[in-house]
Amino acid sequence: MKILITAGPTREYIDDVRFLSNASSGRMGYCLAEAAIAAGHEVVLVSGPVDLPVPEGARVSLIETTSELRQSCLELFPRCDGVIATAAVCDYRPHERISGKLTKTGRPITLELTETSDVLAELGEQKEHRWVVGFALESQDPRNNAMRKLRMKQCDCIVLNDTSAISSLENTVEILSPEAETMAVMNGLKSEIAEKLIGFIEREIAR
């Protein structure tokens, strides 16, 4: 198979140095792009900035912005037989952005925020024949918050997974069906749960 998988945080700017972003590692990604690999898979990595070596046989595509990612993934998508997104998309981007660097004035500033766009709906609205698999970070209402975004964003599966994750090296997560069935239950080092993970999309979504 030839699978598209995202991964690491994006950045939307402020002004020409600063950012809103979020603490993704981007290590799972990276984890299901090199078990994939070794699994016998042809894989195209599109990953936001993160402090990791280059999984040895992807192509990568290396991204900032939300809309950079959207950009790669809807050129890339139709060429692979499905996705994996890991990415910890930054939700909102200042509606103006700023030309040079903000100067501190002494009072208070405001930014004006607009929701980006939402990349894996868009790849799951012209998914077709292929497959989609979600990954859902939540901290409150887990499993509701993860199915709404299932059905959203037409997903085969997601997997769901708690704000204990981030920049840590071990994970627990649980697989959710389109009808809210447990799939499977997964823990141990994300290189593990990696591994686990793209012997499930085979068995079970890509078949």
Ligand code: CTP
Given for the second form:
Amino acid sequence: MKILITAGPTREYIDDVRFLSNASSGRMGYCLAEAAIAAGHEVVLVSGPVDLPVPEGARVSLIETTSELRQSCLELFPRCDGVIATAAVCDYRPHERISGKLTKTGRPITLELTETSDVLAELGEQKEHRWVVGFALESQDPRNNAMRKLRMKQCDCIVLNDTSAISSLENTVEILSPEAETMAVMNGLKSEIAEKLIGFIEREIAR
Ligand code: CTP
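Output the structure of the form predicted together with cytidine-5'-triphosphate; the preceding block shows the form predicted on its own.
What follows is the entire complex, opening with the chain shown before.
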């Protein structure tokens, strides 16, 4: 199969040197890319800024902003069999990016934020015969929130994890079906989960 994987954080610039982002390490997405390649698949990795080596054998598209993530994914997805979306996307961007460097005034400032595009929801709308696997990082009401995202983004399944996954080498995930059933529970190193998840997708999702 040819698999599109999104990974890492996106950045939304306030001015030319400052940005909003999050603490995603990108590790889960990179482990999935490695596991998919090891299993004989072709991988296209669309990655935000991370401190990880490029997985050998993957085609990588490096992006920074959510808009760049969207552009790359919309271009690549039609030529793939499915997508695994692990990217921790910045949901808001400053309404305008100030050119140069904002100078401090001694007074509080207010940032006006605008919602960014939901990339996975757009891929879900265009999926046709392709499969879509989403990730949901939840700190409250995890199952209901994950199921809302699965439906909104037309996912074939969603991988639910909690905030302890951020920056950790390990993770515990529960995979939920569109019928809200638990399809699998996996825990261990992210590299081990990645291997299991690729096997799971081959057996249960990409049929
Ligand atoms: N996602 C995406 N584009 C966005 C937001 C999220 O493609 N703008 C993808 C993520 O890569 C993940 C899934 O959608 O696979 C769920 O992401 P998450 O951050 O958990 O949820 P959000 O939809 O952003 O909702 P919220 O932040 O309100 O929890």
